[in-house]
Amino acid sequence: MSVLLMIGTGKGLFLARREQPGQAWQVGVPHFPMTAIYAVGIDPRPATPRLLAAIDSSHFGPSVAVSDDLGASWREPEEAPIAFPAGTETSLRRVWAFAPGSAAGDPSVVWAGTEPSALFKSVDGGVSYELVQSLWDHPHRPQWGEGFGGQAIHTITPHPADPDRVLVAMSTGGVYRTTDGGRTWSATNTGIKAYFLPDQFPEFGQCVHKVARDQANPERLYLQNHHGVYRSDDDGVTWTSIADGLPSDFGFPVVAHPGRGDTLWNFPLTADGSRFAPDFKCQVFRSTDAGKSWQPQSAGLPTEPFYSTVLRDAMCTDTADPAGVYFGGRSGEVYASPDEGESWERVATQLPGILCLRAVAL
């Protein structure tokens, strides 16, 4: 079964393409050179999957490429296809996250997530977007803060059976979910910790780092907090810790199996002043219970000691089965396991900082 993996980094679009298990990954040239790619999208609605990458140029700005034949040829409109209304007095600073709508929904909805935080939303496959303006207005917004790497919705999960919920992450703000298609938005924190914060239970607030949805259990979410791992058992309205097992409960990215229910991993740091992973060992973690238990999974990994960090977007999985899981680190590697963390081999090195990844079995 081939696979294709997109891989956006600081300085462009790079395509790994494998046609069989066991086969060596090829390594395209960069697309969108010397631009950054702070996101990547994979529609599979499609007969041919769409692919779509948020394009970064401190030149020109930021802006939306798609492609229809697998990264062949791209199309730009001409027109920005994300931008804030005049009325805003905002500008689009950058895209962090694309997400296809709900399987039982429209298929050309398309949604992206941007930085300052906002919620955009495409009815034509992602080629043009518009200001979901109900959570622009959300009386919170003025209060939202801005993380390290930014003021952003990087996480958008629409619920496969029911078009009308989608929930969304961003950092800082913490949760946010609607139940009407949109017309009204709740902050759904309860439970998530803001240790920085002299209330450290808020209604929002919370540094939110991503949330992942069990695609068997469509109301259970995962979600990794800047310290804290948590699980959601009733579509992201409270949330309970799954911390414990875990070397710590920092760090950036979150993955939910494509396939099988309570299947999720995770890349451990250390802690927010200390961004290595424990003992700068190179682990990513798998639990199988729904964070109940956890096990380490490094073989084939490097031995040496592991001083990259693996940001919020730079982990996912493939669509096939046995699932395939990814991570990439700024440091520019990028490693790839065609059994669900079993084992591990490198794909790419020397690469541009791994800013995030996106891959399906074709």
Second form
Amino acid sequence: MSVLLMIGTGKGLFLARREQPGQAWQVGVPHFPMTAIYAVGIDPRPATPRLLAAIDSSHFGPSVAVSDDLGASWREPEEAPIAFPAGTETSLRRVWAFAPGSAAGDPSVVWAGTEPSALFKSVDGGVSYELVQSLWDHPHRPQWGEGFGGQAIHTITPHPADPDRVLVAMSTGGVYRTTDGGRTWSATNTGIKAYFLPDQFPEFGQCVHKVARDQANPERLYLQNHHGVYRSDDDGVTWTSIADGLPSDFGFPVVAHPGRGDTLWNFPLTADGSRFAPDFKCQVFRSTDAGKSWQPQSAGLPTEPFYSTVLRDAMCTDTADPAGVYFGGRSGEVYASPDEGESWERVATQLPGILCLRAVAL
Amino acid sequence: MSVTVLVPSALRTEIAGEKSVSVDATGDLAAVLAEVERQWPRLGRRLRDEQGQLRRYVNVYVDGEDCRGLAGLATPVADGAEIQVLPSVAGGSEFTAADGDKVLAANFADWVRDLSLTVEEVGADYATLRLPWSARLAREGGALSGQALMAAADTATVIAISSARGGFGPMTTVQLNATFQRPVVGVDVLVTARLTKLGRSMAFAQVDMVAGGVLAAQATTVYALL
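Could you please show the structure of the form predicted together with the partner chain, as a counterpart to the form predicted on its own just displayed?
Below is the whole assembly, all chains and molecules, this chain first.
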């Protein structure tokens, strides 16, 4: 079975292919060279999965391109794919996230999250988008802040069985969800700590780093916070800590198994003020019991001291069974595990800094 | 009213590989860019954001003057004007120092190449070249000859103009004035040519020549762009 891995970097999009487990990875030349690729997406619903890439030129601004031939060719509409309407007096700075719509809904829906924090919706498969005005008009919006990376909606997780339910996360601001197809939005951060605020458990304002939805039990979500790892069992309304079994509760990514419940991975860093892997050891942590316990996985990963950072979208799974797991560092190395983290191999080295990864089994 | 818009190489795919487009627009720069966007929407949105603001690292020159030093998008544009779009160096110049070295290798007389000039740095309106010390370039008394400095200043101007225009084009020196302020002995000279005006047919530059951290000589140059 072949796997396609999209690698978004600070200087372009790289596509890596591996035809069979055990075979070598083939990494191509960069698409969109000299642009930063902060978000990539793979929509598995078309017969040939559609690839999405957020292109960010420091000179010529942000845009979105799509490919329907697995990256052989790309197209970009004439008009800006994502643009703030005139009344907002706001300009798009960067696209941070793509998410195909609910599997139970309109197959042409694709969501995008942006900086500044806003949600956009496409009904043409991700080619062009419109602002979700209801979230933009949320009374909390003037109080949403920004973390070091900028103020953005970086996570969108539609409910796979109910297209009316969508959860988004932003830094800072926290988790918001709709249960009525996007007409209204509520902050749902109960239990998530904001240690950097005087009120450490506010209604909103948390610096959530990433949220992943359990694919077998979609009411269950996992959340990596700016200190804190949490689980929700009520579709993101309330949250409880699952950090006890980890060496640290800081980090950026969290990913869920593509099919099997209660299985997830993250990449802990020591602390906000020490953004290094604990003991400078390159290892991911996996839980197979929804976060009650965690096991380090490092077979095949470098044994030298590891000083790199794994960003929020620089870790993913593919759609295979057993699942492939992938992560990349700001130092430009990408690692893959074909067996759910039991063993690892290096996909590429000396790439530009890795910003985001997405993978699909073909 | 017709104006010419010169498009940098990075954006020429949006206009079928052409180097420039002609548009009919009257009034100010905003009107010209709006007409560009109407005809070539993808080119237009790479120059201005969705609220109509010029992108931060896109520079637009109206008849050789940076619009940000004039009235910005409200800068009046006369019939026949030339609008030049250039990416700022802040986001990574498309003309690199390595490109400058290629221009040096391909476009100068043998004896100028024998100076062993190298391009240290280029930007949207400047170039810095290194003139390595060589006893062969010294005059009687041991100091670097003024002739070598003048050749370096002249050459640095060509690289600065090439950088500003995104590539080399035919040009010729019209005038070069030099002042020699301190002797240079035994050290390399950094020669920085900074364009004070880049128009359609003329370019003007000031050149500072620094040796061992102090100013050794200055020049002003005028070029005709052919």
